[in-house]
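Here you get one chain, nothing else, as structure tokens; it is the form predicted on its own.
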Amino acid sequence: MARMTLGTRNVSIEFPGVKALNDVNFEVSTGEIRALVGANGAGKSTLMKVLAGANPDYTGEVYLNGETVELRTTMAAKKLGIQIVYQEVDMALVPTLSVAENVMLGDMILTADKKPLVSWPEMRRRAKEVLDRLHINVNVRTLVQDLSLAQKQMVLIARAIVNKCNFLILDEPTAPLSDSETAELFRLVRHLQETENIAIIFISHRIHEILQICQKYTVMRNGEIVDTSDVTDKTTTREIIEKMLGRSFEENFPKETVPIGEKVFEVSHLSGADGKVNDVSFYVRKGEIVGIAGLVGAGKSELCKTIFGAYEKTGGTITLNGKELKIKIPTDALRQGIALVPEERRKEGVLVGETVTFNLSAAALDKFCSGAFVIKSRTEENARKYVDSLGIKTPSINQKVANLSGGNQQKVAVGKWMAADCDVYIFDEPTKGVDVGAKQDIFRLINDITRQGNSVIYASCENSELLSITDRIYVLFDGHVMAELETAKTGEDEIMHYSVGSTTQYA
């Protein structure tokens, strides 16, 4: 197969107050799996959006096989065989349409006589053809809203290659996936590389996965490329992280010792979320961090949202400081001292069309009001406080959250609840899609919360994080609590033993 190259020469982009890309020279070839890594705000997504035609205001050149091309629209990029699959897959799909309709969304399949009528049999045939070619086992008649996150991602990849795709960009593709789903994605990526001769550009913060799947990695820092190296047997996670940060990195964030007091929060025999939470009981003490462990689909997010009133509770009780709480909607939870930082930050955690200042005050607007009026100086003072304490990288507190990197959006999602001064903070996958530096900032913030005498529930698939930061861990499987573990006396093996549904005692 003919080898094709895609690259940039001295590409730069400036946003108000910040240079997002600075004279970037980058090149990738078909038949290659290339990782693109860097801390949040390093310029990874900005560079990839240039290649995908979604950042038209760049200076410098983009070239294909040595010839300069103009990538000022996504359509121009697609015509040249360049496609991108973003991390937020739900925002790129139409949930009420079928798999076939979503796969073929960019192509109108007309009837044989070219009348403006869709040929549904032909649409389904072509969609099934591409899914079969990629060995993706999904019924083309299924509504996308009924698919798992992993299946939705596969649908987007199938859509990308319906037309000839030579360069496929995957933005944090494994962030929402279980181990088995990640293995299936890797199978598909290798198939695209070996059989379809496609170049895969793999943006990820999961360095151990990069070592498994990629042949090369490119490191960005502060809008510049600082290194491109081969992945070899001697390449280590620490080596890549230190290139990302430009300094040495301590892998485990030490949990601070905080006095743990009496029991303040208790969930008893809780059920709900359409059967995804089943008879769950646990408690949290003052100053304690309690982990909720489990594989993807175990019911962690559903448990968090049921406590917070986002999902219906069908049984059980929730008690705070000895008082049973009546929570029907999230406003009830917030009013009674419970905060939730949700997993899907763009959909549920922040208002991307609003400013950093607005978002950081949104959960406690009454604190910044005089009568019916919001006092601007108070919201700005609050914003500056949390931008500083959380290390939020933004050119201005008036910057729209949509223009921040993923890790900084997550910090805003966390920061808005800090102003609300709650008793119990629930974190649902708080480090999903953020770099190691931002992860340290979030851990530091959680330690600060407990130091102030508040309590934390920390739900995560990342067992290493749970072991670093929690005091106790409850393991979920299929919506049930399988075990309660003392963090200091357990390890990843025991957590996994119960995560897969084992009912026998771990030996």
Second form
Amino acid sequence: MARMTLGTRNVSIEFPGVKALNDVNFEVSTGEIRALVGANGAGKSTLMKVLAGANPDYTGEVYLNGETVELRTTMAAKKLGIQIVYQEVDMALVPTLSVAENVMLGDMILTADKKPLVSWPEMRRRAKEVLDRLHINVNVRTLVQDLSLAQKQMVLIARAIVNKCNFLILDEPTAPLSDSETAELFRLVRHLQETENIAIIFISHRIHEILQICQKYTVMRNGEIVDTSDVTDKTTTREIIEKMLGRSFEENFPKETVPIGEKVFEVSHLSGADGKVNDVSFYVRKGEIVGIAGLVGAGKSELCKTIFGAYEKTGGTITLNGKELKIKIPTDALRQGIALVPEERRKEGVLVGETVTFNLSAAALDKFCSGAFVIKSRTEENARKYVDSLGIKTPSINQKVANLSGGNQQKVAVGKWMAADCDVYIFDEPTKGVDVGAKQDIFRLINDITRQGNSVIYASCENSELLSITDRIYVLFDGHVMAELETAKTGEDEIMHYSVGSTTQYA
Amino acid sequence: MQAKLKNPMADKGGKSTLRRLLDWAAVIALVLCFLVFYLVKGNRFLSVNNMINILRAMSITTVFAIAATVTMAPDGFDMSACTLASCSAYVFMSMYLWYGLPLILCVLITIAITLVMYQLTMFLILVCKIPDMLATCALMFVHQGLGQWYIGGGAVSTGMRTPYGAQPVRVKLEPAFSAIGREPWLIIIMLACVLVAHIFLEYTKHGRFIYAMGGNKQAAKLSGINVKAYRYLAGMITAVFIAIGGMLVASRGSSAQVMCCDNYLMQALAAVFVGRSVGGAEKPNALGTLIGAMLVSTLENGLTICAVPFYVLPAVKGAVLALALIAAYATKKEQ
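Please give the corresponding structure for the form predicted together with its partner chain, as opposed to the form predicted on its own shown earlier.
Complete assembly follows, chain above in first position.
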């Protein structure tokens, strides 16, 4: 089997305002399992999309065995034997079709011109052949919707190697898998590496898995490759994390110190959200900002939404001011003094088809009503107040929120709750996709909340933000609380240590 | 002070002239209709009597369309509205003729029974979580069968025996009964329905919550709006309008014929769709629905005066709906 090499030379990608990739030189050869690590937004996925032909606007060049190749379409990449399995497996599979059809889908498209008719026995035979080759035990007639997540992933990997495949990119494949499923996936990956002349690029946040299965690792930070090293017996989690974070680049946010009072809000042994929240206990004191840290997929959003009643709670209690809360739906949470600013603002946070005025009064509309009737002047007065105090940039308070920029939509999503006078405000990734200026406004607002004696739960995967604004931090991994940290006595490396699932004490 | 326009992103709020024109397309079309028919037929079209003709012809459709508007505001749908209305008409007529109850009592009983029957719709949608379209599709047949079982398969009208062979208590309709289905009351009732729906949807908090839910159910839920309760409320209001529509049909026809309301569904939906984009509302709204219904009715009336055969009129109705939908969707960006 000839050894093949795929690489990039000075590849850059610019999105409006940011350099997502900056002169990246990356190389991988068949027969190795390569880890690609980096913090959120480091450019891992962007780079892999270039290799998969899904990012046609790159500058620089990509080469295969020394020759320059053009990877401007996904088809071009596939023809060169570069296959990618994205993290969201459900996006790539057709749930109502059988395993055989899903495995052979790519092949059917490639050969559609030559073979207009489908031969079912042939298709099933070939699909079974591939699955057997990978020792995957799934009936080819099963509908994909009946498979487990791990099996779906196997089906996608099988699809990738039906046709020519020399480079297989797995984007966070283990994030949704259980331990035994992960072990099975690793068996498959090793098998591919040993027998199929394939290079596997393995993107993961779970450093201990990388130490277990990869021969080499490449670290990315801020759109650049900062290091490529061999994985040896001496490689440690800490070493990789330090490379991922680089020197500390903490941003300065105005954290005000407000007197912290009694314990007001407590969650004990909370479970729910289909198992994504697992026996979580924590408390919040009056005037305190408590951070919820953890990587993408750790269960932060699920925790926030379970508290708020948007996901089903299967166990545990939620207490506010010594009273146990009964929350079945979000309406109950709001009535009892809990507000949630959700992560996906366009989908969940704001009503894009409604005006700024309505959005800002939606959570407390009763306050602006006389009987059942909405008093327009009162809602407008409220809207003007928050447009001013939050610095929401809008041509008019009667503008539809759909027409505002992302940062301003987020301010509306936050401002919506200000009129509601809640005791506990839960923020889920409030700074996602907003610029530094809007971030400052949001932080100022959070400070205002605590100054009024209310409490804040702040979930974010931006550890530098957590460190600058919170009083205490709970670190989540796989829906469990791994650690409780005093913000003043901790740092990014310690948060990361627990975020990647380490159970050992951080030294 | 209001924040000034600083952000280039916000500029997208300014609509293009074409978009603005399309927002008012239904109103412009209505005005054009009046102009053209006036120019062609003069005062035969633009007489008080003919205006009343137009209003009378559109009134029943409009009431059903208002029912559909209230259902569709929270992003619901009801295919079985008009089959249920037939049941309401059967009940109304039978209470009046068979049992000889006072008119006001007949009205209240009809509304009550329609509300009770709507619980089934709500059960399938809210408890069994069947998508609205499918649940009401099934219910359409249920209503047809149940309704006709109640009336014994035949119409309820004066001079007919009850299905059990008994003599009806009333043998003729009183003037008050017939007045409901004639102008001015028919038209007044229609306008009252439009007004009530308009005030409810536009000016009460319940209406705003229902629209919020229609715009984005997930965001509405996470804003603390009890989305199930509001879908239920919208359903109950729909049921009242359905009952009113059924009673108008019975009074207008002086009888409850078998499946007398079933055919109103599609016209009612057409009126809602035409009215959806009126004034850039981009959601089902009562006034838009009124304009939609009026446009269809005016066209039919004018074309009839111009001696276009009645059997061609559905094609015109269809064309109006298609044009309205083109105005609403063709200029949208691909998702």
